[in-house]
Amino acid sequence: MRQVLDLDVGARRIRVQAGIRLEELSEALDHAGLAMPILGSIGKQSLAGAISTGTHGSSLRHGNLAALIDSIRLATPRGEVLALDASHPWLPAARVGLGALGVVTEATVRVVPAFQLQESVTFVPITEVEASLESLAAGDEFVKVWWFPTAPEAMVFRLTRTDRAPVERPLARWFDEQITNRIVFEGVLRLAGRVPSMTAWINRAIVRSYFGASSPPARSFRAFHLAMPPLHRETELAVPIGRAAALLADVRTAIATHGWRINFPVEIRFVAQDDAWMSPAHGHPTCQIGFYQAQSADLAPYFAAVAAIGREHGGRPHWGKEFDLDASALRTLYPRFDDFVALRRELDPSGTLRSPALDRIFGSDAAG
C-alpha cells in the first residue's frame, strides 16, 4: 500500500496509497519538481498514520499534514469503500480520524513546486522566548524552538527559502543517524541515567558541540527531516498560541522547583488552524509544545506535572504521543467531539475497530 497512483503536476496534486512513507512520498515528488509545503521532523511514518494523528511541522503559515488532504478513500467496517472529497461533509472528520472510522487506503495531497531551505540557529534566553513567543512564531515561515530545561538559553531554528543549489550530504546524514544518534547520543543518555548529576553538563556539551552552526542549503524535505533520535518517550500539548507562554513558564517553574533532570529538549512548534474535527489545531492557531525524556527516575513526575499543567491551560493532546485524558475531558476540548462519536457509531456500528485506546478517548459506549 505504498504506491503513487496518480501525479498531476499542473494541478499540483498527488494521489497515493496511504501506506506510503513520508520520505518515499517526498522522493517521488522531488523527481517531478514538486514538494510537500510542510513536513515534520521524521519521514518514517506512513501518510495514513501521520494525517490520522494530526502530525505537523512548524509554521503558522501552514496547517498540519492532514490539512493538505483533498480527498480520502476509506474502507469502513460496514464493508463499504467511501470516496470523500472536498465536497463531502465527512472529509473534515476523516482527515484526523485516529483509525476510528475505517482504514484509510488512498489520499490525494496538495503539493507545491520544489524549493530549497537553509537552516540557521540562534541562542535566545528562554525567558525572552516566552515573552516574544507570538511575534517569534509570526516572524518567519518556518521556525521552531528547542530548549534543554537545564539551560538558560533556547535554540531558535529558522528555515529560510533560498535559490542556492542544495548540497547533498548523504554520508553526513548517515553518520548523524547511525553513529551520532544511535551510538553517541544513546550512550550519553545511558550515562545520564546512571549518573543523574551529569545531566546538565551533558546537555551543555550536546548543545555546544552538535548545534549552533548553520547548515548548507538543502531540498526542503531533507531540511525538514532530522535523523532518527535514540529511543525516548514523548508527550505533547497543543494550546492556543496566546496561552503557550504561560504554560511553558509553569512547566519551567515546576522543573526548577523539583530539580528534575531533563535529558531531552522541550520542542516548541507552531501550526495554523484547520477545520478537522479531531485536529489539535481545530479552530485556532496553536503552539504545540513537546516534552521528551529518555528513561530516568524523573520521567514519571515530569510527565505527570506536564499533564496537570496542560489541563489547567486547556491543552489538547498530540494523538500519536502519551496523554492521560479521557472522553469526559476531551469532549470539553473539541467542539465537534460528539459529532465525531456519532459518525463513528454510524460507520462502525458493531465496534470492529474498538481498542483500549479508542475506548478511553471516546468512551467505551461510543461504538459497538
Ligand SMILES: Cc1cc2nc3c(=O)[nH]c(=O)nc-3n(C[C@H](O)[C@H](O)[C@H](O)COP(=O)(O)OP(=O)(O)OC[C@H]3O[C@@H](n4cnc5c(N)ncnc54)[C@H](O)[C@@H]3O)c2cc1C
Contents of the next structure:
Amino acid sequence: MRQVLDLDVGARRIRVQAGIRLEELSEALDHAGLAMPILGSIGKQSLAGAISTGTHGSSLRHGNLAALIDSIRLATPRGEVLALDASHPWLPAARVGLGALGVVTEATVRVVPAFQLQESVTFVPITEVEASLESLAAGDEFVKVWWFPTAPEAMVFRLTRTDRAPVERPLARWFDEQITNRIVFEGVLRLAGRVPSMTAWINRAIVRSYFGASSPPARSFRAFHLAMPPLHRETELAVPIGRAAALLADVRTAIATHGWRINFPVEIRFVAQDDAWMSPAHGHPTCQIGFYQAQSADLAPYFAAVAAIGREHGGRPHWGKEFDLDASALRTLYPRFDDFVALRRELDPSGTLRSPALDRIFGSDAAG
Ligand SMILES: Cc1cc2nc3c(=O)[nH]c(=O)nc-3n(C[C@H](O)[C@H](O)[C@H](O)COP(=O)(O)OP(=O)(O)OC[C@H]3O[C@@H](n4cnc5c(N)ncnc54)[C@H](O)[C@@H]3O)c2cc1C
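Form predicted alone done; form predicted in complex with the named molecule now:
So here's everything in the complex, that chain up top.
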C-alpha cells in the first residue's frame, strides 16, 4: 500500500496509497520537481500514520501534514469505502482520524514546486526565547527551538529558502545515523544514565560538537529531516502560542526544583491553525512543545510533571506520543469532540476498531 497512483504536476496534487513512507513520497515528488511544503523531523512514517496523529513540522505559515490532504479514501468497519473529497463534511474528521473511523487507503496531497533550504543556528537564552515566542514564530517561515534543560541557552534553528545548489551529503548522513546517533550518542546516554551528574557536561559536549556548525544548502525534504535519533521517549503538548511561555516556565521551574537531569532537548515548534476536528492545532495557531528523555530515573517524574502542567495550561497531547488524558479531559479541549464520537459510532457501530487506547481517548461507550 505504498504506490504513487497519480501525479498531476500542473495542479500540484499527488494521489498515493496511504502506506507510502514520507521519505518515499518526497523522493517521488522530487523526481517531478515537486516537494511537500513542510515536513517533520523524520521521513520514516507512513503518510497514514503521520496524518492520523496530527504529525507536524514547524511553521506558522503551514499547518500540520493532515492539513495538506485534499481527499481521502476510507475503508470503514461497516464494509464500505468512502471517497471523502474537499467538500465532504467528514473530511475534517478523517484527516486526523486516530485510526478510529476506518482504514485510510488512499490520500491526495497538495504539494509545491521543489525548493532548497539553508539552515542556521543561533544561541539565545531560554528566558529570552520564552519572552519573544510570538515574534520568533512569526519572523521566519521555518523556525524551531531546541533547549537542553541543563543549559541557560536554547538553539534557534531557522531554515531559509535559497537558490543555491543543494549539497548532497549521503556519507555524512549515513555517519550521523549509523555511527553518531546509534553508537556514540547511545553510549553517551547510557553513561549519563549510570552517572547522572555528567548529564549537563555531556549535553554541552553534544551541542558544541554536533549543532554548532551551520549546514550547507539542501533539498527541502533533506533539510527538514534529521538523522534517526537514539532511543528515547517523548511526550508533547499543543497550546495557543500566548500560553506557551507560561507552560515552559512552569516546566523549567519543576526541573530546577527537583534537580532532574534531562538528557534530551525540549523542542518548541509552531503549527498554523486548521479545521480537522481532532487536530491539536484545531482552531488556533499552536505552539507544540515536545519533552523528551532517554531512559533514566528522572524520566517518570519529569513526564508526570509535564502532564500535570499540561493539564493546568489546557495542553492538547500529540496523538503519536505519550499522554495520559482520557475522554473527560479531552472533551473539554476539542470543540468537535462529541461530533467525532458520534461519527465514530456511525461508522463503527459494532466497535470493530476499538482498542484500549481508543477506549481511553473516546470513552469505552463511544463505539460499539
Ligand atoms: C524518531 C521520531 C521522530 C518523530 N518526529 C516527529 C515530528 O517531527 N513531528 C511530529 O509531529 N511527530 C513526530 N513523530 C511522531 C510520529 O510522526 C507519529 O508517531 C506517527 O504516527 C508515526 O507514523 P507511523 O507510520 O509509524 O504510524 P503508526 O504507528 O503505524 O500509526 C499511528 C496511528 O495512526 C493510525 N493509522 C496508521 N495507519 C492508518 C491507516 N492506514 N488508516 C487509519 N489510521 C491509521 C492509527 O491510529 C495508528 O495507531 C516522530 C516519531 C519518531 C519515532
